[in-house]
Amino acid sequence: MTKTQQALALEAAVEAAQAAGSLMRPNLHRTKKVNSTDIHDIKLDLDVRCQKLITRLLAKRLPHIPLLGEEGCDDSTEHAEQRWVVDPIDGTVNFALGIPHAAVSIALQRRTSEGFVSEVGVTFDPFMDELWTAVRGGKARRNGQVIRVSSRKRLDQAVVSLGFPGGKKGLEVMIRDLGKLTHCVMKLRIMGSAALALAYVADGRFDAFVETGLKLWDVAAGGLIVESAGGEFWSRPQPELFHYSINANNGHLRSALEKVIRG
C-alpha cells in the first residue's frame, strides 16, 4: 500500500473506532441485551450494533473492502486481496459487567504470497479515552505520541500478561502457564482483552502478553501495534479457522518465556 492509502485507511479505521466507543461509553453501567452466553463468554446486542455502526463509516470512506468480525463477515474476505478485520467490542464480558476494561480494535490487512498482513492497525479504549494506531513502516502512538516496548530484557523483572481462551484445550494449556510463570516474573496480569493487552505490551506498560487459542480479530491490530513499537508479535496458527497461538513481547523475553512454559 501507498502511503496515501494507508493513511486514508487510517483516518477511516479511527473514525469507525471511536465511533463505536461513544456508543459503548453510555452504556457501561446500563443493563445490556444479552443474544446469547455460554460458561466463558456473553454476546450483546451493542455488540452487533458497534459492528453494524463500524461496517457502515468503513464502507461509506472505503468502499468494496470486505470485512471479517467477530460479529459476522462478507462472503468475499477469503479471496480479497485487502480486508478489514474487527472487533467491535474486545472485553465484552468486562464491559457487559459495567468493569471499564474493553477496546474497539479495527485492522486493515492486505493479501501477500504469505497470506495476510496488517497494514494499519486502530485499538480504541473509551473508557481511558486513548487511542492505539500504527501503519506498516511507521511508529506506533497513543493519541499522536510516539510508544515504545520496555527495555526491561530479565523475566524476574517483566509484567507479564496472560490471557484464557474459551476452549477446553485452551484453558488446559494456560492454567499450565500460569502455574509455571507465577514463580518466575515478577507480576502476571489477567485483565480481559487482548487488544488491550497487546496495547499496553506496545505502550510499555506490559513487557509480554501470551495466549492460546486467540481469534484473528482479537490481534490483527494490536499485533501491528506492537511491532511498531519495537516488539516482537510472535503468532502460531491453531487448527480451528482463525485461531492462534501469540507471544507479544518486547523483543527481549521470547526465549525466557518460552523456555518457562514449554520446558
Second form
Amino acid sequence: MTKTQQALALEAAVEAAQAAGSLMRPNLHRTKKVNSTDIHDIKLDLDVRCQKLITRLLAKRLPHIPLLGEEGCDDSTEHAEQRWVVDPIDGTVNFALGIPHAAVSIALQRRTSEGFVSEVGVTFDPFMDELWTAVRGGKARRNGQVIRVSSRKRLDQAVVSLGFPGGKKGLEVMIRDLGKLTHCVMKLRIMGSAALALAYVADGRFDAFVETGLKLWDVAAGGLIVESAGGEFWSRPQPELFHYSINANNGHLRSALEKVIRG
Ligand code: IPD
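Having seen the form predicted alone, could you now give me the structure of the form predicted in complex with D-MYO-inositol-1-phosphate?
Next comes the full complex, and the chain you just saw is listed first.
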C-alpha cells in the first residue's frame, strides 16, 4: 500500500472513530437499550448504531472496501484484497454499566500470501479523549505524539494486563493463567477492553497483555499499534473463526510469560 493510500485510510478511520466516540460519550450514564445478553456478555443497540455510523463514514470516504465488524460483516470480505475490521465499542460491558473504559477500534487490513495484515490502526477512547494511531512502517502515536513501549525486562517488575473473554474455553485458560501469573508479576490488571489494553502496552503503561479467546476486531488495530511502538504482538489463531490467543508485550517479556503460563 502506498503512503498516500495509508494516509487516506487513516484520515477516514480517525473521522469514523471520533464520530462513534461522540455517540458513546453522552450515552455513558444513560439507560441503554440492550439487544441481547448471555452469561458473560451484553450486546447493546448502541453497538449496532456505532457500527452503522462507522460503516457509513468509511464508505463515504473510501467506497468499495468491505467491512468485517463485531456487529456484522459484508459478504465480500472473504474474497476482498482489503477490508476494514471494526469493533464499534470494545469494552461493551464497561460502557453498558457506565464505566468510562471502552474504545472504538478500526483497522484497515490488506491480503498477503500469509493472510491479512493490518496497514492502519486506530483506537479511540472517547472518555479520556485519547486517540492512538499507527500505519504500517511508521511510528505509533497518541494524540499525535510518538509513543513507545516500556523498557522493563523483569517479570517481577512488570504490570501485566489479562482479559477474560465471553467463551467458556478461553475463560478456563485465563483462570489458569491468572493463578500462575499472580505471584510472578508486580501487578495484574483486568480492565475489560482489549483494544485499550493493547494501546496501554504501546504507550508503556502496561508491560504486557495476554488473553485467549479474543476476536479479530478486538485486536486488529491494537496489534499494529503495539508493533509500531516497538513492541511485540504475537497471536495464534484458534479453531473458532476469527478467534485468537494473544501475547502483546514490550518486546522483552514473552518468553518469561510463556514459561510461567506453560510451566
Ligand atoms: C471484549 C473486551 C474484553 C475482552 C473480551 C472481548 P467487546 O470485547 O475486549 O476486554 O476480554 O474478550 O470480547 O465484546 O466489549 O467488544
